[in-house]
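Okay, so here's just one chain, in structure tokens, the form predicted alone.
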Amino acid sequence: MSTSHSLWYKDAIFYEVSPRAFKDANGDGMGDFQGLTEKLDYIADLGVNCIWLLPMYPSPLRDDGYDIADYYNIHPQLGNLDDFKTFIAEAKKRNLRVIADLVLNHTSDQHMWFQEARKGPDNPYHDYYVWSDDIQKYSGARIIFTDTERSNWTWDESAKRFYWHRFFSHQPDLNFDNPKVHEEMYKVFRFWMDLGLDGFRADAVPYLYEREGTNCENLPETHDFLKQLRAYMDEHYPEAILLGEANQWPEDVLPYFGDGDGDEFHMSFHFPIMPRLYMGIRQEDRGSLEWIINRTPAIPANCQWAIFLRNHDELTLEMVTEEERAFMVREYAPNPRMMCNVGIRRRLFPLVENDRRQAELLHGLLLSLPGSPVLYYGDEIGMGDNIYLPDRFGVRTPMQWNDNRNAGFSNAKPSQLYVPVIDDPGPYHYQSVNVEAAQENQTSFYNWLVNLIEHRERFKAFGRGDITFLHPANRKIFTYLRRYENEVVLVVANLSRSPQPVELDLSEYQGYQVMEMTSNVPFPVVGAASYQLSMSPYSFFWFYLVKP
């Protein structure tokens, strides 16, 4: 690992944004890089440190841009490379870093490489993809999109062979056994890093290689390639990061951080924490949260988890038991339209039935559990969703800026928008939920969150500290210490809809002054007896403990 790395990502808060959904500057109904650049002050004012961009490359958009048709350009609807360079320069002026989605595993079937590959085995690009005459090959691999795909092989009439795909049939998998594919990926990395990116969120990495007799996931060859890529990045772009997306149990993600010195991904998403946050507040019990965090292995010192409440996909229920899945569906997806694959396609505020206390509690936990938090655009103002839109577009609707037409997102005709803004009568209508209203209201959730983020920044323990659970008799209380160097932070959360008493064993800190972090109000000094608090419904405290 490069010793010059500042580990900036350990203290960072990430903001996930779709350029398509944020702000339309040219009036064509689609957000673009000019619009995103115009709104950089808004993102900086939130207090976040790094923007994560959803796919921005030329694409037929059959999978919202994850079907890349050209790795070296910007989708024309989003602007051009000059717009992108301006955006990066303006972000840097505001001390905002930028990482972008990159799909290593597959391309669109419209990509020039695949169009050439279809011409047959004599074409130099044919071997960029995985072909077979026998669809029984790699039969141990599961089908991921069970609701749309019947096989991982699809017949190509032009090549007269079957090609391999782990996702949609219009997304053929690249052949990582071909060294030329490696060279292409290095070139792609160089191209964007030289334009000023601070790293990549690598999509769908467990599937890069195929081997007979395996499930074709998490293979040793995949790790070998990622280690090479990381070494290349450390040498040429020592401040850049790789964030991995592997929706697996934490012990199965561990190898993606590499060996002892963390020589693969700098960061990986911790998927299984997320559904258990929602389970915790519905079950009013800390058990599943403590269980998953205790199950999480130690990771190399230079690595970090990324944690989130919601993102651009469905709320995935892959990493839960059958019983837990049934519970989550019953509690959070009463309408079958709310489901997608094995997940729930709803935004944060609709999930908690627009209950601000629950939303605050979830953020209080997100911002204080081990890892770097990832916020999803629009959640900071309490945006709703549209379950009647196809696929995952229900949680990818335009950002709501004000109460003007199209929520201030675009001056196109409403019918020209890539998807409609939320204008159903009800609590999420853009005329009541928008940035302007949120910023003007001193007591809004948005202003509350900006304030909380400000306080988080003061303590390195949140991003770098260890975690120790306290085990009060009241299981509705989820409480833990975060410690780093001389900082001691105490988090106490009430997962229940009713007020709760709690007695904590803080005997280790006898004599310490307990300070409430967001108001700087002193609470009683820790004595010999148990430390008693009363908690209002769905509430939390962040305390810091001051040595006498």
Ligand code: NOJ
The other form holds:
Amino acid sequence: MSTSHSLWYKDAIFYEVSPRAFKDANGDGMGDFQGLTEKLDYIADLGVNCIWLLPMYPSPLRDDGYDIADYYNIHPQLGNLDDFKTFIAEAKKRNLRVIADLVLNHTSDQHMWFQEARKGPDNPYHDYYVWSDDIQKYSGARIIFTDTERSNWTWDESAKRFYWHRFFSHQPDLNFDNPKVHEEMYKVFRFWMDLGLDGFRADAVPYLYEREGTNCENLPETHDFLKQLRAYMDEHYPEAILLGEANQWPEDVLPYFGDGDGDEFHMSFHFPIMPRLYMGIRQEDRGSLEWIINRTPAIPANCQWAIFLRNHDELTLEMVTEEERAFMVREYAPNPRMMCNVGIRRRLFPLVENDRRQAELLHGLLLSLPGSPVLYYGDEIGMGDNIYLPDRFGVRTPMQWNDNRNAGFSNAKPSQLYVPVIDDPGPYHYQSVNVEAAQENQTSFYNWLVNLIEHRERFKAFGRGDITFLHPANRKIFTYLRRYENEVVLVVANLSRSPQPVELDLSEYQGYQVMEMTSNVPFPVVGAASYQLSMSPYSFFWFYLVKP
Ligand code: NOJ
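Can you now output the form predicted in complex with the ligand? The one shown was the form predicted alone.
Whole complex next, starting from this chain.
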């Protein structure tokens, strides 16, 4: 375990961005690194600390780049390696760190390794992938992309065998039982780290190995491999991080942090909190949020959760019960077109019906719950979605910069864009929802969020503190203390659509001055009686408590 790490990721806010979707500098209809570099000031001004880049490698783009055809280059439409180096250098100048997606589990079927592997068992690359003559093998593994896949095995006419894939059939899984695959992945890892990355978001890690009689997820062999990779990182890139994507229950994610001393991933996404934030505001009850957080085991001191409201995928409903799933679908996916696999393909603002108060409340929670928040590009300006686009493209539409052609994203013909901008008449049209308008308007959601982020920076308790729930009788109020060293932050949130009274037991803090964080307005000092607040609909407070 590295002892020298500054743990910067614990205090960081991450910003997830698709280089395809952000800014097109060369007018070919797809975003690129030159465009992204031009927009770095925008990202820095948001107050975020680390960019997470979605896959940028050469790819047939049948899974938006998670289908990699060459690990050592930049997709030609995104630029070249020099553009990437410039991007990294410019990001560093602005104190922005950058992590990128590392796709270990699978490649595109267009990758040279697979093209060779298909030639048959005698080919040296054949064993890079997982083959079988019998599709009953590993039948304990579930299907993830339920919309498109019927089996995790697909017949290859050339090899005359079936190959294994946990995702699309054009994405064959690599065979981690083959030490050559490890060598290849270390090479890939070094290549990108040496170009100046601050780490990786490791894609789809539960599925690296397969073993008969298991569900082929989270296997001990997978953890062994990841631990070695981490040790390698500690040795050669001591300030870098690994952020794991394991869409699992917290107790199954725990081992990804290592054996108690944090020697595997620095960070892991906390998937099950996310749907419960949305549930909380529709059920008007804090129960499921408290339940999932109480059920989350403590993690090693050098580790951190990554929490989020939305990302580039469907809002996944894998980590909820049947009943909860039905509730979420009823509430948030009234149109079947909104469903994609086991989730909902909508953006944040449409999910909350463009209600500014609910969007603020969700961010007030996201930015104050334990973990480092990951924001998804476009959500900061309240972008809409397009559920009629295929797969998950409806939440991957071009960033909206201004009210010019193509929302200022590109000079290409509108029909040339990789996917259309949001231009349906209505509240999400890019003529009203765009960066320029959001920045100009002092009271916009965007400016509100930038301000909130600034205040979050002042307190280490958000990134590093523990959490203690207060349990007021009114269950519509979700409230907790975040404490770190001398800092005491109190969050009080009204999950309901109506005004609510609440009485808090703050007896432990009698005599403390309660200060509203974003305004520094003093609230009454904590007395002997319960602390009373009136909350307007969907409102929240961030307070800090000052010792008398
Ligand atoms: C997880 C990524 O988030 C998703 O977008 C992708 O389709 C799968 N991994 C398969 O690579």
